[in-house]
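Consider the single chain below, provided in structure tokens and representing the form predicted alone.
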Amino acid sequence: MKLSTRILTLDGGGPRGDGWSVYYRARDMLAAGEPVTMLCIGEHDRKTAPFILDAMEASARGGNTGYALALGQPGLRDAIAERVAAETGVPTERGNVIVTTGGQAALFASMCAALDPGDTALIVDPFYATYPATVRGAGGHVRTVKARPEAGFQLERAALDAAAEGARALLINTPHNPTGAVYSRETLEGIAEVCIRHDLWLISDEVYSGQVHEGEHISPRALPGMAERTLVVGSLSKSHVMTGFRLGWVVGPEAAIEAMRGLANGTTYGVPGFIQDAAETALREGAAEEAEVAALYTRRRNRAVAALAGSAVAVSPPQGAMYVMLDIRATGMGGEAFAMALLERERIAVMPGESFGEAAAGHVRVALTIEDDAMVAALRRLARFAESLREAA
């Protein structure tokens, strides 16, 4: 029988992994019992903190095991709308919230609200690695438009706008993955103008929103003219280390949210009743909780930097997020090249820039997701293994 187009072009058709080869391998070389120093993926190496896992237990125990409600709990609901209000100034009621199966699963719903089949969405390259098979999972064709790591990968306006015209959305990630870049309010004005000049839904994901290392985060929803066109993604995963609890929200227009009612009928008929419980407390209870996980990431970050100054790695610190994002031109390889000689030759896995898009070739990622000491241990390996490689060059 013939599988869909849609599914076969998910990856966009190209060979396996797309820059993740060097993930795979890591992984294979782990399975084969080979010690391996994992700086690959955004995965906590801290547990959920207990509170949130006992009111899991004590909601499932109690009997919210039941069909979920497809848009949320509302207790859930309100929680969520309480906390964007607060957080962004922009008045937010449980009509403008439903809840989904994590981040990703609020994104696809997003792009299913704002693309007919055909239609384009613009993503920015560098982007995380699943935007563009959402944009194709619902439907629609994917453009890509550059930010420069010369201009601290800030969307710039010109570009943006020379890349709108016929387009009806945009995703952007602020704070960025991979980069660690927060858009300044300058930069977010002129995405802002640009939506509305080109008409277009702007799709915000703001999942490490509580993760800032160095000036602020503002929703773009909270500008002039944006709420009624902004759709926000955010999740529990990176805040409150519940990866695996797939808890996320849209935040957006009240016909929107109630529009993504269907969606969630036909495909995960809502969150389980026990983790929307446990996310509650989460939200309600768990701010010392955020409060430190944010720490660990910006001390990371800072020990990070510190660690690779004055080598042959170029590093400008991360604004926000829990990644650094390294520029090892200077080595003479590609990100991809060096990511698999700096795994065969010193067993540190990182990702390739170009795991993520044209934009950031030449670099490589790093997730702050491993003990401290290790982390430092690591990185200054990373940086002796860049300077051999310039040395010979």
Contents of the next structure:
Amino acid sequence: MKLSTRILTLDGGGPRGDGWSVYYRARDMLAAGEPVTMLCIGEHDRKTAPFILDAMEASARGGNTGYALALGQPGLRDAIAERVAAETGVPTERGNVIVTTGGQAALFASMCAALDPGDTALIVDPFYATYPATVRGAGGHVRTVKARPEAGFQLERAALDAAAEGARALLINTPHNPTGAVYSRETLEGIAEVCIRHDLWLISDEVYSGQVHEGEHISPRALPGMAERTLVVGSLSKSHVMTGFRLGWVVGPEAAIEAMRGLANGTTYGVPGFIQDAAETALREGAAEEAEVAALYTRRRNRAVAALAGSAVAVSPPQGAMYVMLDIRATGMGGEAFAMALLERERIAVMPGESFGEAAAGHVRVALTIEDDAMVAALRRLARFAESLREAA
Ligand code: PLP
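The structure above corresponds to the form predicted alone; please give the structure of the form predicted in complex with ligand PLP next.
All chains and molecules follow, beginning with the one already shown.
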């Protein structure tokens, strides 16, 4: 039977597209029993805190295992609203919140709310790998706008303005995966101005909002005139080490949230109640855990930057999130060739910058997701490898 064009073209290059070949090769090597240091993906080496697991178990054993409310349990929606209001100063209530299966489903729900079939969504290159599929899944066309390494991967107003004509939505991410950029107030004001001028929905992916090493996270929903056109995507995956719980949310105008109810009914039918209870406990009682997780990545980021100082690898210290982007152009190689050679010769797996778009070509992304000393040792080997290439070039 014929499959739809939409499902066949979601991933562009397909699940084993070039950008992921290093990752899949590393997985194959591990499966064959070869040791590989995995610095590829944003999965924590830490485990979910026991008090969150206890809350989940108590909830399930207490009987919260039936169908849940599609928009989310009132208590959890209130907890999310209170957190967002406290952090941003923007009045936020239960009616502004839908609970979703992770930030990923929140991104998809937001795209579905913003786009009609055939509409264009702008995404910023380099981008988190799932963004194009999220746009295409909602029937939209992807248009990229480049954020330059020379501009610290901040999205520049002129480039955005030039790309915005005829678009319906803009998807941004701050703190940013893969680059670690945290958008400045100036950047966000430029974005807000362009969104208002071109009448764009702004989808603001803030899943790393609590992981800021330097500067401050500003939510663009708090800028004048933006609350009515901004859909904020949040998640507990990164902040509370709950990736497998699939717990995220969209915060936005009440009419948009209410409209997403139909999507939840037609897809997930809501997030399991015992997961929602665990999430509410994480939000209401997890401040210390969240701070510890954030401090862990800041410490590793500092150690990673120190380990590479003075080497053939240029690093602009990331301001947030849980990755470090390395500029390896001095080796004369592209990111993909470098990452594959590093894997074959040193058994270290990193993501080529090219997996995230064109703007990060000549870079590789390192996830700070292994124990500190092993990470530092791997980065020193990576630096020596880069130096050997530079000398040979
Ligand atoms: N957005 C960004 C920028 C991410 O890096 C990720 C996960 O790595 C997600 C969204 C999806 O996160 P979740 O686990 O909440 O679906």
